[in-house]
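Below you'll find only one chain, the form predicted on its own, shown as structure tokens.
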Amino acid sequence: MNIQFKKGVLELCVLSLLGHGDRYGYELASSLSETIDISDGTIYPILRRLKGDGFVTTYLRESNEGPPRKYYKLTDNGDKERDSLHGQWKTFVTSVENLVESEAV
């Protein structure tokens, strides 16, 4: 897949994925590679980001398989940044459709 296409899309996948519940980066990325093929490191950044702007939350919780794990919880805000972006995304998608069946045509 080309990779600008990517790009565009991961914040809005993280931010839905997040919104299903709490996980931590590496479940992200593992959930996320399942559909889309990216690195384990490519959304690292984009959590720091999330952070920053208050879409997320973080915190640590035990874990049975070695030190502690960072999890990350969508926020208020973060909900409905997810919902924007949702509205974006399909607004986007619709168009690109209607723009290349038609030339299709």
Given for the second form:
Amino acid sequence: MNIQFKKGVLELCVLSLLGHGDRYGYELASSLSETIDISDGTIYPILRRLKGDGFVTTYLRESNEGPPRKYYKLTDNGDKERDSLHGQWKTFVTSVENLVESEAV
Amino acid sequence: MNKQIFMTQLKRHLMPLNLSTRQEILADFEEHFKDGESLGKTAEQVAEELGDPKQLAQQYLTTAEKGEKTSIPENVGRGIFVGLGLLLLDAMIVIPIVASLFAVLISLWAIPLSLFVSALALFISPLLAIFSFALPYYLAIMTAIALLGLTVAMSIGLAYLSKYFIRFIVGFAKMHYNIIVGGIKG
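Form predicted in complex with the partner chain, following the form predicted on its own:
And the full complex, kicking off with our chain again.
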């Protein structure tokens, strides 16, 4: 898959996961790699970029086992970005569907 | 791949980024290892699932902002500092040694050269009328041939020696370059 495309889709996935509540890195990585065939590490550069773009923020929260964990939280901008990406994604999927269907006829 | 290797490789490939950015990124992965291990995975498993550290580093590098890259002035300063240190070391130790080795090499080359000149002189001795009194011409020719043989043998030996010497100098120059540039990049 085109790397740029994959990145955009992964951003949408991360933002959507964070829409359900704050998560820490390992959680996000394992939920993503369960569904999509990517290596766990891929998520960290994406998270860093999302943070740089102001779509997520981070904070530390105590954990039961060991040192505090870094949690990721969706910002208002991130919320908007997710909706926008989701819209683009739906348009894309619909276009592809239309094309495939029309060729079948 | 074990954790140590993973982290070291990641760190190495993140070198174009500045220290604090690098530390933040590495901390994220440290945390990931801890979380994975607390779930009962081995560090090797976690590293395996994380993927190729070089590729990960590249993803960071392609999206890095200007402020996250290593600032050049600070590093050029370090490069100059390292360069000056090397210069001092060179002036005190390396240059005298290399210079004397070079002098020895040149004087060694003088031997085959003088042998060659003598051989030449013997060949044309009838013209010069120097040795013709002392030496029959056929003997002069034989001696000249022997001298030529010696010249060739010595030249071959010295050619090798010179080659190694030049290689040493080039290697030494490269080392200097790497140290200074390494100081700037690192």
